[in-house]
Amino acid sequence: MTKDEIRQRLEFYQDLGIKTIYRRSVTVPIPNPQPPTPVLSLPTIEPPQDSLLKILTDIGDCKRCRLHEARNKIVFGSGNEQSRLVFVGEGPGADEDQQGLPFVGRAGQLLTQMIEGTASKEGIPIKRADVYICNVVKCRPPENRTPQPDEMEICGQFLSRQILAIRPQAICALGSTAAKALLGTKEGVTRLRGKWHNWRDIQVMVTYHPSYLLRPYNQNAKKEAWEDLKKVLHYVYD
């Protein structure tokens, strides 16, 4: 098993919560009873003194599953690197992909009319540039599907990172893909929305997509989507 694939592994056991491991002892024929199970710490999973520099670095030209065959550009994220808010969406467009920039198309300027407008309203003097912002993945899926396993499974890693890198009061999931990978997790985003979850001791919000939200028969999740914003926002910034 390679470095990455033990990586990837503690890091599937560290997201369902299991903070050791146990080694199994070889069991021989001999008269004498076996020591008792050692109990072995798991590893931290980030390296330390990480930073989003190093993570970018990490990426590299990255060619670790099948996203970069088309791909144009790797969307990394933007926003405040110090910020106690970060916005988890599901994957690059075709703007993101030629911007190099998360949420920059019909689906970003709904997101930064919601941060903005919400923020605004409940008297909380916050832009768009004061959250972060990325994605699970930071390729683009060809013809916008959604990624496989594997593709998340593989850039959660890096995701994973810059979180704890940033080390946010609470992130605002967007969308069943983003709530997926956070809180590894099948429900829709209809019955995850409105309530606090957990992710490594921060808390999780999980909303509608913006880019859902841009269909015409959603109105009504509008509402919703406002409503979460509003408790995420108080939450962090009262």
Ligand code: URA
Given for the second form:
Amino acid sequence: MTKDEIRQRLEFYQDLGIKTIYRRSVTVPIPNPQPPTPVLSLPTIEPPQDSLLKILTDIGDCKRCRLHEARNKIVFGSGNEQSRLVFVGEGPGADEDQQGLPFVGRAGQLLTQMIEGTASKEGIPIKRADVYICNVVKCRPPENRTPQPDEMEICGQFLSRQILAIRPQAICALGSTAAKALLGTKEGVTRLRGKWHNWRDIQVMVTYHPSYLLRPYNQNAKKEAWEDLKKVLHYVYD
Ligand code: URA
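Please supply the coordinates for the form predicted together with the named molecule, as a counterpart to the form predicted on its own shown previously.
What follows is the entire complex, opening with the chain shown before.
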């Protein structure tokens, strides 16, 4: 870890109200090793009685990573805070950065159609406003590049807290960045999609990111994305 990353990590723990952390001692081999002194593992990330409001307050005017430099607005998340279903995207694009809301651009319109179209076809009475939608990183990456691992790690802590505060029955991970953040895998969406995975005892369905589905040469994936969504909606709302 670089000095900068250590500083950001410490600031993050400070924001959570954690005042003391213990450094793991460097292990030097000794001829007759003593049993290791227990190292206090860092407290669980989420403070007790966490809430979306507390998380938003903790994020504050965040400057924990370089993504703050070019952002207009932090895009925290939107929708029903008691939703049984949470959608997780990658990070805000230009429209989201302007409005401070997730999935409001072209990909967002497709996501709305996917949610509402599938629900209505399947006889499930929900609208987009009934679910909760957020992203792995809360600030727009320059030129919409993929978030870097340190940015995902720093901001991913807030994502974990959001999901744990909502405690949905299922999460729908949109695209490989969300899948990687939640499942810690480098496996591509094609292999992960359509099957149930698990994040802290919450069911996770991976599907294609709506931006991917907007590209003309990926039209075959649309059908699969609709199948995935159907599975999630029936699992959560039946
Ligand atoms: N793409 C994302 O991953 N998230 C948004 O909020 C918008 C586009």
